[in-house]
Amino acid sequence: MKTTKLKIGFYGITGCAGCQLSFIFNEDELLSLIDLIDLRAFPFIKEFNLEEKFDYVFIEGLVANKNDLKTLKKLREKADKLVALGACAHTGCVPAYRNFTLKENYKHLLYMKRTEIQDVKPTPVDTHVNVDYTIPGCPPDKNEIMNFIKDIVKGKEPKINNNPVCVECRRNNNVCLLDVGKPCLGPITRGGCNSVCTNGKFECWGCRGLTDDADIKLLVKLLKEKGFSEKIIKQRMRSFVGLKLPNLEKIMNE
């Protein structure tokens, strides 16, 4: 018996194409998923069509311009469901900094004339439009992305990493970052990266969002321990997720 294949669709908005590519770069692999997928859209590769229906929508990138807010409205009425792919679409990454700076620091490099790319506040895609799944990190693992379309094509619930990244670290019989002075995020972070930082001693800077259970609070009091200053604190968490911590003000100041 026939059955009929998923179609899928991937679509970017503001953002480096860095997480697309991560699904590209697994060659052997997407050549092998073309049997069991009907893949209509896909920047670089094939023509996509915004009035096409879709079972998946892949989603790169922040609303970034008025253009990006139009696609992903449009993008999201014709999808049955929408995953928010790396951490610009899933946390607004570090183009949303933008928000925690002075826009004199910026304002030379916004576009005033056209109206489609005029500014907006940069802001990760939850922010407009529901979000069925998504595929953190900066950018996605590839075997990630991977492994989450063979799950939806056996019908299967994909699974979703909410171990800290520090569980890897432990794994990989890494030292403690934060135990030898650097402020690592580590604690707060959501894994499945493999501690891929971490393992050549760079310190995680959160690109994966946080954990369920993120004790923002705690990792905060401990830092502050560890003698990193309230600026150092505040830059570091806002690089990747700063749009997700509303309450980080309160926190440093309780």
Given for the second form:
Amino acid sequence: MKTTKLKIGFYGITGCAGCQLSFIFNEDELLSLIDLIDLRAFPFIKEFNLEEKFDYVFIEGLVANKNDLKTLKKLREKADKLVALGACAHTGCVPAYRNFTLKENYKHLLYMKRTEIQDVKPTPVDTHVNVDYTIPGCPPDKNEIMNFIKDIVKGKEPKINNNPVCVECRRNNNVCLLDVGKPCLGPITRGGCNSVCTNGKFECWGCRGLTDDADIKLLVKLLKEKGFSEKIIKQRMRSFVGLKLPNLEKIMNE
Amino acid sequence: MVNLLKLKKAHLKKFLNKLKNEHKLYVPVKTDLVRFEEYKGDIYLKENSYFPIKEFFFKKEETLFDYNKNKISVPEKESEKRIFFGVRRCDLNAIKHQDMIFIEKFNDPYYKKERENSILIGYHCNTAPSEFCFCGSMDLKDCQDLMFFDKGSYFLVEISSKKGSSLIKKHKEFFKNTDKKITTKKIPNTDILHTKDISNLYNNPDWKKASSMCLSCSACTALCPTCYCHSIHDEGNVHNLNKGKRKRTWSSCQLKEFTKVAGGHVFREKREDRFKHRIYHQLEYFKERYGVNLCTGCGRCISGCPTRINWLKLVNEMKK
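Alternative state: the form predicted in complex with the partner chain, after the form predicted on its own:
Full complex below, order starting with the chain above.
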């Protein structure tokens, strides 16, 4: 164990702050957890933030405007290790869905009225800077964030789940949603969420991103065989991991 | 000792209610799937349970010990007397195979405790409950405490162990003597795996047909009544990092992570190798060490697979 405490910062760019909140939801353990580290900056809950050098910066959100990019690059320089916290930072998540729709479909909604916002192509953090670790999920599981911090404090290599959601889903004795006619993305999606959605019979939309071992082609083939339309398959696959599937169109046509 | 008795079907529920008073009684119940649940008056015997009863013995998650620096303490576990009613022959044999590992070879105290306090009452299949059942191809034995044979209006009850015999003695008012006999324990049309010797098939190119259909989701191993691969990890206590728990959880040879070792090397990188490893462990590797096939032919790895990979058909056709 290190004798000096790790200097840590929590920051958010475009996002809903839910991932930072998920960390805070460790209520009973939070004070002990903060004791283990030197929490230098956390603008979401702290008024005074020491913004110098960090051992680890946890960043929530994606790059959706020019300010995000500036903040991100500045933090990357200050951080020894950068941790992408949550689905927006990891894959672009739902805000990146506008990459797959025409500007006419959304421009009347907000951005044309707010001229001070200079929007850019919404993209996850790793498009712009080097990312050392990723804690996936929309939002990430609170225990996962806690275990990550415990590991880095102990000087252990943090372990991020790389098994499909099915592992936990079967362990929770759920009926397989693919067998009951739902377009579940569990087999290609990274687990670690304790299959929270499928436990409630709500199919997986892939918020935790793809496993290293995901077979997209095979799942697309299976969903097609089960009678799901191309539109549904594309919508689902693009909701959270669209930018990580640049070949989806090609796979769909095979 | 009389080893065959008769129980009227109309008396089954009365008998189960009696058992329930002294034990925790688990029976197959139909909900969204057929599952083993605590007996509350309903029982469903038309299909085998979707999930095997493995989880009641080899727990999905087990705390092996609590640690505090160099000291460890094994948590005291409350054990309750349990009866499982309606367990099929394949699943009973599967438990026997797990006994070989966790009791006979390694003497695992966690598993042993769960087993010692349990009585297993079998239910014999008159017909194969699923099209993928292949227990007829496997060499199954009697390893239950009692076995119920469904004869329409009554059950023939075979007493197969001391535990079973003393349970019957306690409740002898329900049972009558009989001169009937059990002629066969083979379940018709279940010998659909034509060869168990796959030792010379390892390099057969047809394995690719199966592995190309595999999502690596590990449903097959989670639903398998015999698969026992697990991983062990430490959970540190945030209030004092010297303290924590060491836990054992289910894992699966079908996952890439399973064979990842320190330094990041993965032994079975290819899906084909992982798929073959499962089948070879079931039919070859276990037999080399323990003298029996690990697989008991329940067919769940096919019926529960999202893409229904029928490896029986594959192996049958390879031989030809």
